[in-house]
Amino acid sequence: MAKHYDLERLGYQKEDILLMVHADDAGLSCSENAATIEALETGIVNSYSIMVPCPWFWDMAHFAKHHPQYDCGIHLTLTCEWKQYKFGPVLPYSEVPSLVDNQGFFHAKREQVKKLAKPQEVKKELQAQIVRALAAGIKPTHLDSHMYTLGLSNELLAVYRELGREYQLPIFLSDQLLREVDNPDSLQEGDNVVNAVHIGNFKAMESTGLDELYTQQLKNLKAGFNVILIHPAFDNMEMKQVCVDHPNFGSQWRQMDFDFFTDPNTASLLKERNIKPITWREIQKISL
């Protein structure tokens, strides 16, 4: 069966509360890149991952190449959920026709990927994304999955595992996220999973903002490997246009993520609870 990482091999104690604050979606836009970089340099964000097919990939790849001290993964991408901001595969869409709509862009919804995507085309495209990242000088610490599409089915999970083995990189697996994409009980013997994953939610964002929710999450963290998934960006004109008619994980949400995780009071809360940072770079040592 799947198991939690053996963190004692890294010198941690069973009672240690370990936290990764991970920024998804770098490369999505200029705003996303700028906020991610500032959050890494001035906040408590200690991990991020890059979307290779997006127009602003090269900007973030340049940063990653010249700042290898930061934990950096490849955010394997099979969907484009935005209404008017579109991107598609790294490969010519004629080579991976099951991954695109009739205009050659990635499908907007996970359900379309689950129904239409052929696993062999998924692997071919994701290999191309990894190869492009490596060629850009990125030295990835892990692989993860945009919108957790690689958790949608056992066939997609098999591709995810294969990529991790082939490139000798840990993959982000979570039984919580697998339940959220309606694929429970799909983990296998040998899979390593994080202890707990925390994300903001739209109801809280709309009503009181995300500060209170994140504060409670930090106060209630339990021992083990915890991940808070955030999506920092600035609520500027560019990001508003990217997020047209998409308030869930929209520009306002992303600004709240940036604000909370660069606030000195948040860093103080971690110190008060003796919460220790952990990164995929450390996890590499015990996962391969």
Contents of the next structure:
2 protein chains.
Amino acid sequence: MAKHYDLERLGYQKEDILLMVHADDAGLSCSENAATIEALETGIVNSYSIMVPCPWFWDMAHFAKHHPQYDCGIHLTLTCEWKQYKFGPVLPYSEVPSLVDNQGFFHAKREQVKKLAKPQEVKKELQAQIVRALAAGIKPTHLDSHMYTLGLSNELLAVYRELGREYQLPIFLSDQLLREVDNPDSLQEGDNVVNAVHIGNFKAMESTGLDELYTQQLKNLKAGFNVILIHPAFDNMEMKQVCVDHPNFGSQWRQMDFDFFTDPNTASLLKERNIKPITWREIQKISL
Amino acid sequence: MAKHYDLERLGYQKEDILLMVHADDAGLSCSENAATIEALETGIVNSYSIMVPCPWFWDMAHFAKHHPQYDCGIHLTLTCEWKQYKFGPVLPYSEVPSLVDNQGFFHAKREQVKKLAKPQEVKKELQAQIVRALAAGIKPTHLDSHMYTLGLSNELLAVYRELGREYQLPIFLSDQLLREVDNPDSLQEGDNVVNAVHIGNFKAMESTGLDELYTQQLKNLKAGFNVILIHPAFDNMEMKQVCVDHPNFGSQWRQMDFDFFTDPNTASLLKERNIKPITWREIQKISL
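Next block, the form predicted in complex with a further copy of the same chain, ref. the form predicted on its own:
To see the whole picture, the full complex is given below, headed by that same chain.
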């Protein structure tokens, strides 16, 4: 019932290998912002999304407003997974009690969101995040979901779809990610999904680093709309402290993401295989 | 009517030159935390205070909890002076509307607080800041006021005094700072004030740096309870971005503070003049 995007309507061929290298988590920290901007400007990252509730949102929003040439989505946020670096809703937390811990910050784990969050509070908060992004001068190209939390249940997916319709923005859906968050068979008529999603891996990161994994992913990309999800940041003092006791998607991983996707050899690899960049701005034309 | 602290009750002599080197703004950023910690551990900084509403509060609170040997106050916060780095109340902002801008963040200027803030909302919010600090395991030694905002009016001063009484903590009062915020003659019976406050200066900072100014301050310290207020931070990527378009008390200034007060020559200067360190923990014994 769910369909892949019809990329022929954009002028692509069925056999074309299309790739979006998407930077999640812009706005999280100064390090994340700086690395994301450099990866957009000098690397092959061609899309990113911003976390509105984070301390560094305004810094990234300033960039987004003045650089509308880059695909920029809203990374709808319902979790704060860091131990000593906390953020909470855009709305007063007393208005969305099911979304927060006893200090008014987002729950750390997406399972808590699945268990506790009331869909109407989720919707209200995510509308507020979008409204704040719009007010900051961002012209969003898409919506996606931090830690894929909106894929966790059919109720959350329903909110996700409603927000897409309401703000006329494509939402990032992937059957593969839905399986990974234990919510398979939840797609429905009218959903558009990307063909494949690629992402780093903690074991590989710890043992050999991510270069080999990403190289293999690029060498094996198949025809269709591929997305590589990365989280570029510099492994500096700030980012190490944000990620303290949280090596999964931690600052080392993020530095590897930055390094690999700004390496000229990576760009060459894309050229060799005639991999074409694709953006949400293009997708917007055929999905709405 | 207001009195200087009676330091003879602590065993000091009338002619003793007592000095507290106090680091404000801990919790503001990762850079501020790291520099404050290093300045406490290796420099002559002997007291600091934490901004509870800031993104890096939890990181600093973790340090404070595990290092109770250092004087640690609560830097009561009602303003957010930074352009693209925003924070707001600990309470849901809808409960303290007079304290926030239209996005729910603190006003940027203390004059806005003076004009708009309702004393009962100020009190409620500052109680929440103290309660959060206590819950985080901090054992505060004193209260002080970010940008000396609580000195702006008699109503705000009344809240400040009430909080001190309520939580049995000395509050940092200075007739000199009250004059600087255009609220002279506002002290009253029962107030205890420090003898002198020393602070950097933007013009000096821009032209020759702060070393000479601080050196002169130390050479001219008089007998009594002296406080030098500093804001140590590293002038790194994060701090430059926090302070963007705000060179006054900006990242350069903060690096100079760190450098001077961790320089062994500064410690030698104190020794030469027999300047003795004093802390709020001591003051607590005679003020409550």
